[in-house]
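Okay, so here's just one chain, in structure tokens, the form predicted alone.
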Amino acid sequence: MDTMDYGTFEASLERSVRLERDLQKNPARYRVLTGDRPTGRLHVGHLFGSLQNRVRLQDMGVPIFVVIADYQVLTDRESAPDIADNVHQLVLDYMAVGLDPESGRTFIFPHSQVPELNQLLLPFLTLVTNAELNRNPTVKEEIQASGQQQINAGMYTYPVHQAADILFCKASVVPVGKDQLPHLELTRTIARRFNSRYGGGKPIFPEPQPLLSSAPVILGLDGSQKMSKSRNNTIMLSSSEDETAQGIKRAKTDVDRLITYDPANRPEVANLLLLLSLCTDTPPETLAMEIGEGGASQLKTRLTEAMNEYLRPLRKRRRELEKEPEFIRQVLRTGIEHAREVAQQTLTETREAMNMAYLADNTGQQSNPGDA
């Protein structure tokens, strides 16, 4: 096998710029494949940090698959309960941000419901060893972060699956923030490899390039680590006006009265200044010069005020599609056809390039033995 190489960063990020550059120009050229694992609801840490990114280009014009990757929440916690109001709370919360399924651009589904999907995962298994895996930092981290003291094989193999998510599509672009980048180059190298193996010369599937994020890291309300639903130091999409007050009144703050914006020193005042800044297009230092000797407590009312105004449309929009049960359900439905209808197509030619199509008639399609 060839050696898989991470690269530099500076390397990704170049790419990365010209990627965008053409997405202006070319946007239907492209596929892009999003999405999230369904652990609850979503909060302004994703709205500013993939959301918007992700309406951005739906509204570009670029086809957008976004992928419930259901199976992988069972792979670090106990979630089997929860799964199915977690699927439907995400499919809430993207489409009160503007994700839009009607637009015949974005498709949203549980990778779980597409099985033609997870059938790529045990080819993809083969083209890549277990020293790769264990070299990956970010499935180190990953498992580190769970807490757990045994580790099963699913998360091990997390990274692979993630490339049947990815490549079932044919995504030719998937949105990550820097510390994503070792998962996607491990899809690369196993489209790499499946088209040097089976490929013919002919390339099955594309390499897919990252669109490294330009937003700002989001820390939570204590100020300190990343906004995260298991740490309760977030804002939810769905919280009510009076719970976003509540805990922007609980964020963590310091002893000088004097607001500036420094985020190496004073981490948890520049947060709160970075999150108004976002909800009012105004630069956090422009904001820490206007409140200044106003302290900690006016930040958090002028915080409290823009957030509010800033999520009130959105919320709007959740309430009121959160009356529209079946319309979300077929919203799922819609989505998980149009993704099995790709995965079939894709599963047929992976499975023509590894001649394993002996059983497919003289339309191409593929047969089942116990068929009538």
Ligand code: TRP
Contents of the next structure:
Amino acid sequence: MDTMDYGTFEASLERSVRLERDLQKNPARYRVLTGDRPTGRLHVGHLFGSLQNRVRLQDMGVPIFVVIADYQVLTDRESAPDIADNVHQLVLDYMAVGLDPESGRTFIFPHSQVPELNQLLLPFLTLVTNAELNRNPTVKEEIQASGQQQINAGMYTYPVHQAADILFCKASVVPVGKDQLPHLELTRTIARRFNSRYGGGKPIFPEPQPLLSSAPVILGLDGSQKMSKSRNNTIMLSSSEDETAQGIKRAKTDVDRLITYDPANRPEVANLLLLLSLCTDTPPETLAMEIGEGGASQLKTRLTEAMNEYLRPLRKRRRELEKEPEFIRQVLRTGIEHAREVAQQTLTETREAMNMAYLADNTGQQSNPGDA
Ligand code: TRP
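Now show me the form predicted in complex with the ligand; what you just gave was the form predicted alone.
To see the whole picture, the full complex is given below, headed by that same chain.
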């Protein structure tokens, strides 16, 4: 097999800038695949970090597949009793922020409901080595963080499953954060190896490109770490205005009264300024100067007001959608149906390439009722 390295951040960043330019010129030439694990409701870290970028791409006219990676939830825990509700809440959050399946260009589906996608996993597993899977830096970190004594094989192989998520629809662009770059490199490697092993000169899979977002990483309200539900340091999209105020009130700051924007030395204050900046479209330095001796209490008052105002229309939409569970289910049904059609085509192509289309007749038409 050809070699794979997990790549450098700088090289990916440079390619992303060029990709972004072409996306703006030719949106319809691309297909974006992105997704999340359904582990809970989404927060403003997701909003500013990835969701707004997806909506932006959608509104530019790029077709978007959003995979809800429910099987992947099982890699670092033994059971997931909340999974059905988490999927439902995730769709509510997606639609509240502006992902719009009714546009006919945005499709949302849990990968567990797309058997043809999951079948791609089997040949893909034969295209990577154990050594390569063991080297994946993101998986290594997740193993550490899981605190589990025994690591199941899904933890090592979910990046191959993720390759199936991406390649089943021949996505050309995957918007990602830095931590997902190794998975994308693996996906590109699988595409390349499949093509060279089975393509017979005609590539079946494109090599998808990562689109790194320029969005800042939002820290938690405790200032020290990434915003994440498990750390209880979030502002949830679905929170009430009171809950938002309470959370911001408890946010960690420091002892200096004078407010300055200094991310390296004053990460907690800088993070609150950054959030305020994102809600008001004003540079954080300007806001720091305006607040000055007003101190942390003024900063928090302003952030509470600005955040609640910024989220108000989104929260209103979310509450309206909450009243229509059948509509949400219909969104998923439509997404699943479309994903299955696309996946079926790709599966057929791969079987023909691998010489496994045993029942196809000599016109190239397949009659294979057992596929699903
Ligand atoms: N691994 C991603 C995460 O942990 C979720 C995911 C699954 C994904 N399949 C994907 C992301 C395909 C992008 C593309 O967040």
